[in-house]
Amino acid sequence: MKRRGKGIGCMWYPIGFTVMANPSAATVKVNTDGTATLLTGTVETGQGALTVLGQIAAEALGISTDDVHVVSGDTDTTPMDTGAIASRTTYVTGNAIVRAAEAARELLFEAAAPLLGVKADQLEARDKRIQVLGFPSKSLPISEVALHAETNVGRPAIGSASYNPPTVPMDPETGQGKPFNTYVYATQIAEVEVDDETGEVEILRIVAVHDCGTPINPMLVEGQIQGGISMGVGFALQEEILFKDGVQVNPNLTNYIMPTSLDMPELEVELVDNYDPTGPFGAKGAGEPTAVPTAAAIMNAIYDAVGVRITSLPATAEKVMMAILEKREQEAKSA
């Protein structure tokens, strides 16, 4: 007979090292033509973080993403950046690439504030132009005032800098301190289908809800949760590597499974937009995060669905079946 269950897995994960420096640093260059260049040591590992990032300098320059050119992890032309790890990027990159777009950013106010009649702290870049706070039609274009900047001014827009999240180091004695500066949080509900003559696993449907403090592409994160469920959902039921004196007997993956897509349930995202005051913009990060409570919520499921507890992952139908056959041998000696 084939019994539903429903479980639910919670989790909280930090953004960063452990009280270790992990800097990165960004130059953000405002060209004369309204577009900009931005370094970043940062690398595309298929997260979309490059799209992120140009979205973030853009914001900060009140141009659009498709006016950021963005030249990233190559070690001869852009500054170092500890790596696109631990969840950090969007985080710690991105509070360095606000900080570099903000630095240029005040260079093309101090241009354009004698042209304007104001002060530079009277100016505000937005829709391409450096106009004076609360009076839009008072405006510059951001290629004009770049262009006065370089060749009237004799500083171009051109700003770096960098970010290392504040930490204070563990009490050994206590294991009092604040090892990370952000956490993220979840929580994911999986329902699944399990049959109790073979063993056998399904997931029906997995709901996800992020906290990445405010995102700043939805789209993006919703996709970076839907990989990492389907992560989990791999962790969970199929993969697993054995040995044999010593050597992996599946190094392939005709034998070491991964799910594919016909093997992932239905998906329900949900984003909570907790705006983070210490973030860019807002934002915390989504990465590892999100496959974290995935296994968790379907070990609970397939508890709710037969009564028993998978503690060897991944949950096969054989390891399944066996849990189930020494449950009902242990209430036959106790009935």
Contents of the next structure:
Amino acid sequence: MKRRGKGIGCMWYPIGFTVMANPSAATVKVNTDGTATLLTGTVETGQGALTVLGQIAAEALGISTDDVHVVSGDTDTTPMDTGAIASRTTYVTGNAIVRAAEAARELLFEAAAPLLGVKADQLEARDKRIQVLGFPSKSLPISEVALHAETNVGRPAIGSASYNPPTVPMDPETGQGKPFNTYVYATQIAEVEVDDETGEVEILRIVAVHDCGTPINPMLVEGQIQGGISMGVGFALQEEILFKDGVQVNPNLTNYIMPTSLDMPELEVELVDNYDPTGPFGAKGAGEPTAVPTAAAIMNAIYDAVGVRITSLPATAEKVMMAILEKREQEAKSA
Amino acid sequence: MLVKLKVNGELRQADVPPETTLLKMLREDLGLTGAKLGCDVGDCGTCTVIVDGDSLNSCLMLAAKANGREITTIEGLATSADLHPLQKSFEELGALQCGFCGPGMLMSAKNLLDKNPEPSVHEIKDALSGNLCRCTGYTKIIEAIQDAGRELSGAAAGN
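With the form predicted on its own done, generate the form predicted together with the partner chain in the same format.
In what comes next, the whole complex appears, and the chain from above leads the way.
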């Protein structure tokens, strides 16, 4: 008989890593046509990082994302970046870019201030213009200000900066320290159907609610979470590297089984719109933590459905069936 | 041996050894590298092309067996003026991440929509079950196929 159950998995996860320094550097150059060039050492692996980093530079400069030309991942030309690892790109590289863009913007403000008859700190960058705070009619196009900065002032609008998340080493006496600068949080709920004659588990639905700070690009965050859940589903029920005499016996997709479209349940993703004051425009990160609570939620749902605790992954039909039989045997003995 | 194909509407031919797969001929002899070489044993689906109206793994078909048949590859989807509605929907809805499964996903999706312009979610999952994706969890791919299906059947109805 098929039995249904629901389970919850919760997690927190640090953004970036610790023990050694974790810096990113960036350079932002405002061009005389009002576009900007962003140099970053990080790489795009499909998660949409360069889109998000371009959005961050655009927001800081008051221009559109389409007007930011991103040059990335070339050690000949781009500033150092620790890498597209540890769920750190939006937070650490993003923070470096905000600071670099702000430095370039400051040069634009200083160039524009005498032209607009105000002090530099009374200016803002918005809608592709440098304008007096609250007075959009008193403004100049960014392109014009960038040209003025280069040809008349003699200080081109180029900013470079780096960011390394502040941490506090562990005190060996007290065990206290601050290993990471920020953390993300999530809860996922799984609904499963377990066949108590065969041990087969079908996942019907997963609801995932994640706090990633302010999502810079909600569509991309959603995509990361959906992908993370599919990895969690594989981790929970299917994926296992098998070794014999130190050699992997299932090194290909014929016998290393990962989720197909038919293995994926209905997914519902919600973002908690939080704001982290230490992140770029309030953002933290997505990446790895999206896969963390999935298997726990599924194992709890299996327990809710058939009353057995599976403590070794993946929870294959054989393992679940054995656990169910063991439970029945124990119940028969104690009855 | 000489193999003649109609690829994306154009007659192409190449002299290939008999053990050459259709995938190898497309990529190495005809310069069409859109279909990807993934597992080369029919597990991953990234080499999917359409042969005479059926999507299949081109790594599992000998080029000789495709002789005289009509092949559509990912290169045949877009025109010089415009992307195919499926490609547009995939782009707009963020359906791909690393993109390696993309050419195969799109060809399986095109073959489905050619036969069934408004498929259910289950029909889409069934059509994609031979195309593995490690990044997306398939959700946005399914949404993009539904979106393109609506657009294509709307265009067919003259809307």
